[in-house]
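Read the single chain below, which is given as structure tokens and is the form predicted alone.
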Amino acid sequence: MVGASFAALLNTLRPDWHIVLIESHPMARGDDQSPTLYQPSFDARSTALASGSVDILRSAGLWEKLKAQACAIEQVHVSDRGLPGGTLIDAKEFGLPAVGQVLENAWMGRVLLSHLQTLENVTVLAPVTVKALTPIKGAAKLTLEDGSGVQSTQVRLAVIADGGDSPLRKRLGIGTRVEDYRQHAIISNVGFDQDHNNIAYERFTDEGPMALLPLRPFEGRQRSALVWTVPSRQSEEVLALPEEVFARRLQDRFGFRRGLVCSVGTRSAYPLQLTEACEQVRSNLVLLGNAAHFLHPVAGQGFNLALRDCANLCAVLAAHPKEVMGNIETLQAYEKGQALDQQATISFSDSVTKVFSRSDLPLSVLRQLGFLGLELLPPGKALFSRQSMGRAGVQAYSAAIAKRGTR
């Protein structure tokens, strides 16, 4: 999702540049919805887009198509299991129509890829594997392999967005700082007997946070996207539970704020850790998305931060001639410009994960005081909400769009 998003955003600012998107998995062409063309990044999961991310996608001309299957988050209810209190983030308090939007990844993928395939200056190569990436003077050399053999090409800038396990990052010898949360995220779409009323729920338990994100109804059924973090040692057991037992355990852990659990879709589990690349830029090279920083899904910060990275990198690149787009000075300007947003978001995600995944009394009391403080101190709640809604770091791209419109 990050690589396709970056290509679309950059094209909006610099349609005169040639952009190549390289993907190792087969991709559907145009509106082709063949079930045999499966792209793992665009799977059954859903993504919560912060309002700042929606602004970026709207500026790039993508939101009009994306919103057809989007479900608005008008409120976010944050609470601690078994204890009173909590806080409510309401879009109306900030003069916004929504705190964010929820999109199923498959729909986002279909819109992004269909859009890219209509652009004359964007070439999509799939399925093609990057076998090697070699820095050379003033460029990067890519060795590519497809069904017909091996070929090579040179680019002024190579953008690596191949996921948290990033094979290319490893081959380049770029190290990572890793903190294992010893948790897995159980992902599923869940049906309920009540309307979600466009409310997202973030519920903290002694085993870790869980979230329910509102989705558009499917065949008349009310749905929410579930993200349930459990200790890693329990993930296989939870995945293997019969549907009715899984539903009962989910009901017990979450409560009845959302109503009764009526059905549970396909379940998947993903290990959770905080991963930060020790280098994000080199000459003619930049890392984006999970390859640069992989976050815990609590508060839905990962893709939103990646999208802001994409937008700000596009703004920096578009302000320079193409001859210097890969210069280390250009890329360091991007890195410096995004450092504060990245540090704040990573620290926010990591701190919330640690504080809200502990059951000992002092931290439980601290959580309750924190919720109370958010309600009693509007500036603190506004700061928390602003971080959750991704309002920081979106101005540069919008300004670049406006500047291009005046040329």
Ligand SMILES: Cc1cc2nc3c(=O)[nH]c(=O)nc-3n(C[C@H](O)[C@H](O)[C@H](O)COP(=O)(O)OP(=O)(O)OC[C@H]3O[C@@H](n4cnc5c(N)ncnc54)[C@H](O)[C@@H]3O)c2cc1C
Given for the second form:
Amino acid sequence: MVGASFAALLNTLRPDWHIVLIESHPMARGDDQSPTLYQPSFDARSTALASGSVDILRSAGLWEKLKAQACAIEQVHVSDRGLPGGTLIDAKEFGLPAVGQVLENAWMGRVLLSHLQTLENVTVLAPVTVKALTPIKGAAKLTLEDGSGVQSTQVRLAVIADGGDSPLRKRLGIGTRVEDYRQHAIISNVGFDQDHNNIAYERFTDEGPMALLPLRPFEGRQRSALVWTVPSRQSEEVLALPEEVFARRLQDRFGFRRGLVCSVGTRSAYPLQLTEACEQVRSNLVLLGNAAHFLHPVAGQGFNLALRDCANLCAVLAAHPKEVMGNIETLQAYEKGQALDQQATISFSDSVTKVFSRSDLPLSVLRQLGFLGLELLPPGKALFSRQSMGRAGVQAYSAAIAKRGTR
Ligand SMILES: Cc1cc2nc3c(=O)[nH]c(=O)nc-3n(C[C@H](O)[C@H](O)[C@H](O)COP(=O)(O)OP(=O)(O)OC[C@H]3O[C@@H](n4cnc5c(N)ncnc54)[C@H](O)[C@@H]3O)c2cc1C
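What's the form predicted in complex with the ligand like, now that we've got the form predicted alone?
And the full complex, kicking off with our chain again.
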């Protein structure tokens, strides 16, 4: 998600630069979107995009295609298992048409990869694995392996977006700060017998928080994307439950506000922890996405933050001649520019996770925090500044696009 997004964003700003996207899993080509091709990022999950992210994708010329399968979140219903009622946050009250948009990752992958394959100066190498990355004078040397053997190449800047486990980060000896939440997120697309009416649900249970995001209907049927946080020790059991037992357990925890659970799609589990890389930049290399910071999904911030990082890095790189793109000063300018946004978003996401996993706080407190961390939340100072910082990233990228237009 992040490597492909970065390549698309940078190409929009600097179509004259040569970008190589390297992915170890096979990728579909053009319109041939074989469902048998599995890609870890573009799996069965869905992503809630904040409006700032939509603006970035729009600036990069991607939103027109992405929006065909987007589902707007117009209201967020916050409730607490064990307490009656709940609270409705309505985008209209804030003068906004929507709180955010939900996209299925598989659709995002389809649009992004087809787009990248049409670009003259973007080369997609897949399935190719980066086996080693060696810093050399003024460049990074990559050792690449495909089915037929090993080759090496040099790049001015290596953008490492190889996921939360980041084998390359480990090989470079970059340490991490890790906090294990001892929770897993169980995801599935589920159907109810009542429409979602563009409402996202946030529900707190004694086992952990739960989110239900509205999706576009599929073959005439309403669907929602479920993210259900359970203690890690229960995740295998919950995954293995027969469909009707899973549906009953979900109904018991979620209640009847959407009527009866009538279908449950394939389930997958994701272990949850906070991981922060101790270094994000070195000469000729930068870490992005989960490789730089892996967040709990409960606040819907991981990809939104990564996209702001991508936009800011693109804006900084495009403001410099390509000869200095790998210089440590250039990369530190990016790191400095994003530091506040990253710190605020990571600590917001971490505190939301911890508070929302407690069963002893009243709904009014939880409501103040907002669950999805999207953009209409109550105007607390911290949230406001987080939002302004996020907007600054969006503005830097949009300004760079506007400047490019006038060159
Ligand atoms: C259940 C869940 C729900 C979420 N919901 C939201 C949400 O609503 N909103 C939000 O903003 N965020 C959300 N997130 C976070 C979001 O999914 C992540 O930010 C995003 O997946 C990060 O993508 P990435 O590209 O950094 O890493 P990955 O998705 O892990 O991708 C890494 C890629 O690198 C490739 N790779 C690895 N090693 C090599 C190598 N040596 N050579 C070549 N290729 C390699 C892998 O094959 C893979 O394709 C959610 C996360 C989870 C788990």
